[in-house]
Each structure stands twice: as structure tokens, then as C-alpha cells.
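What follows is a single chain, given as C-alpha cells, in the form predicted alone.
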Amino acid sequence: MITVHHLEHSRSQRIIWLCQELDLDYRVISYKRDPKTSLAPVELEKIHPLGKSPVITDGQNTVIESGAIIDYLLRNYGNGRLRPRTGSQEYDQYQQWLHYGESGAILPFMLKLYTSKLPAGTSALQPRIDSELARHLSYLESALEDVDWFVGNKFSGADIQLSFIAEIAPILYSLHDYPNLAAFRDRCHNREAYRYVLANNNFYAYGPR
């Protein structure tokens, strides 16, 4: 059975999500952010070194980081869904937009997130910071013109990872400016495999409000 490691209120998420998608055999372990730092409980590194969420435990497996996860939970478990086929050239697609998710895309959110719980002497950053933003969004905002999802039109597990952007975002800007992209993050709160874990696990901070 795989077991999900979840941090409330985190990217863990996603992987479970992914997992009710899938209709697999899964368990869930929550873990409690710390009252007064939010970070994760010294228990998680029981699980990984690291410490951190999400990481998933299958047998004698254990994997760490959303997009390797999604790749490893559809490669052992997908049965050829929620991916294009490998070699295709929309299979190229899915991974740069699986990787891109939580690497060009979450930086400047976390840079946002961290520096305005700083003090004033980062106003200086702040200028770069928004333009990055706006340049990341706009990117998403066109991906989206005309489609539902970011490859082929289908929904794949880089619409997984990458709803975790169009959920943040509006804590930083309004998505007026981007309604493809809010248009998205309804669709995946629209899933019944989202609203299915989203009713029957810890309150997410970033779900439908």
C-alpha cells in the first residue's frame, strides 16, 4: 500500500489527489505544522532526512519532491494514464511543464511568501520580485488560451502539479488579471477525485474557498 506522508496546508496535496485519481491503494498520515513557526514536525524526518512534504512510502521505496513523485506514482501505477505516451512529442511537453512547476514557477511565489514576513530592508527586492511574477503568470495565462488543460488539451499530472500555483496565486495577486488561469484552478477543484480528498482529509488552506 502506498502511504502519503501530508503535511496540512502543503503541496502534499496534490500527491494525494493524484492518488484518488488513479483509484489506487493508498493510505493517508497527517502531520501537524508547528503553532509557531509552520513548519513541518521533527516526525516527518523519521520518514526522509529531510524532513519535508510530500513524501510517499511504497514498501521499501521512499520518494521525495511532487514531480518525482507524480512520474513514480504513473510509471508503477498509471497504466499509461494522466501522461502522454514516452517519445511522443506531447510527452516533451509533460515534462517540462511537470518540472517547471516546482522550479521556474514556485520560485518567485516562495521569494514573495518569505521576504514579506521580513523586515522593510527587503523593499529593495520587491520590484524584481513582482516583475518575475507578472512574467510567470503571464506565461501560464497564455498556455491556457483556447485550452483546458497544458498539454494537449488532456488532463494530465501536470495539471496536478501546477494547480498548486493557480491556488497561491490569488494570495498574492488578484487573478482578475489572469482569468485562463483562475479558469483552471476551478476545473481542477471541480474534479470529483479533488473534491473527494479535499472532503474526506485535513482542511487545505488553498481549496475552493
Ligand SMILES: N[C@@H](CCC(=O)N[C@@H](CS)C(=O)NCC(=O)O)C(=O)O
The other form holds:
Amino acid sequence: MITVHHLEHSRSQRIIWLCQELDLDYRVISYKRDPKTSLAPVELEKIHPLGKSPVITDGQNTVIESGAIIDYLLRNYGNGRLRPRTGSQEYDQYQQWLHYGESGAILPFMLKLYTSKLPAGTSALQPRIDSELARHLSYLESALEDVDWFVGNKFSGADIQLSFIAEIAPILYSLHDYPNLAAFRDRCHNREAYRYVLANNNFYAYGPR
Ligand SMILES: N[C@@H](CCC(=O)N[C@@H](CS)C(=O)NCC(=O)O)C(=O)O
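Alternate state requested, the form predicted together with the named molecule (shown: the form predicted alone):
Entire complex below, previous chain first.
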């Protein structure tokens, strides 16, 4: 059985959602954030030394990083679902989006989050962070022109990966200027598996409002 180690209000929500989409045999162990620091509890370090979430265990295997976990689950348990055929051109696009969600796209969001907690002195950085945020949001917005999903207009693991960006973006910005991204987020929120996970797991603040 697959165990998803889930930190409340975190990116691991995506992995629970994927397990539900695939109707896998899985269980969720939930961890609470420290009320003052919002950091993960030390118990997570017993699962993986980095102490981050998501992390899954599956028999002898322990896998970290959302993108790697999505890839692992779809390769081993997907039976071809939710990803393009290996070797196809769409598979390359799928890999690009899968990586992009936790590399290029997330970086300016994390910088914004961290610098917002610092005292004065970081203001010189803000224009650069803001322009990078706008650049990445515009890129995502244009990729969704005339399509519902990022790869071949079919729902895939890449959409699950990118859903987090669409969910946290409104915390910093209105999605008013990014209607395609807002509609994408709403489509994710309307998936049956997403709704099921949310209804059975109250530890996620970025779902439908
Ligand atoms: N790139 C990693 C990010 C993992 C990560 O930083 N997770 C956050 C939650 S969203 C976390 O565990 N934070 C708690 C902490 O750093 O103590 C992934 O996508 O899995």
C-alpha cells in the first residue's frame, strides 16, 4: 500500500488527489505545521531526512519531490493513464511542465513569500521578483489559450503538478488578469477526485473558496 505523508496546507495535497484519480490503494498520514513557524514537525524527518512533504513510501521505496512522485505513481500504477505515451512529442512537453511546476514557476512565489517575512531592506528585490512572477503567470496564461489542459488538451499529471501554482497565485495577486489560469484552477477544483479528497481531508487551505 502507498502511504502519503501529508503536511497540512501543502503541496502534498496534489499527491493525495493523484492517488484518488487513479483509485489506488493508499493511506494518508497527516502532519501539523508548527503554529508559530509553519514548518513541518520533526516526525517527518523520520520518513526522509529533508523532513519535507510530500513524501511517499511504497514497500521499500521512499520518494520525495512532487514531480518525481507523480512520475513514479503514473509509471508504476497508471497503466498509461494521465500521461502521454513515452517517446511521443507530447511526453516531452509533459516532462517539461512536470519539472517546471517545481522549478521555474515556483521560484518567484517562494522568493515573494520569504522576502515578505523579512524586515525592510528587501525592497530593492521586489520589482525583480514581481516582474518574474508576472512573466511566469503570463507564460502559463498563454499556454492555456484555447485549451483546458496543459498537454495535448488532455488532463494529465502535469495539470496536477501545476494546479498548486494556480491555487497560490491568488494569494499574492488577483487572477483577474489571468482568466485562463483561473478557469484552469476551477476545472481542477471541479474534478470528482479533487472534491472527494477535499471532503475527506480538511487540512488544505487553497481549495475552492
Ligand atoms: N519541491 C518540493 C517542495 C517540498 C516542500 O518544500 N514542501 C513544503 C510544504 S509545501 C514543506 O514541507 N514545508 C515544511 C518545512 O519546510 O518545514 C516538492 O514539490 O515536493
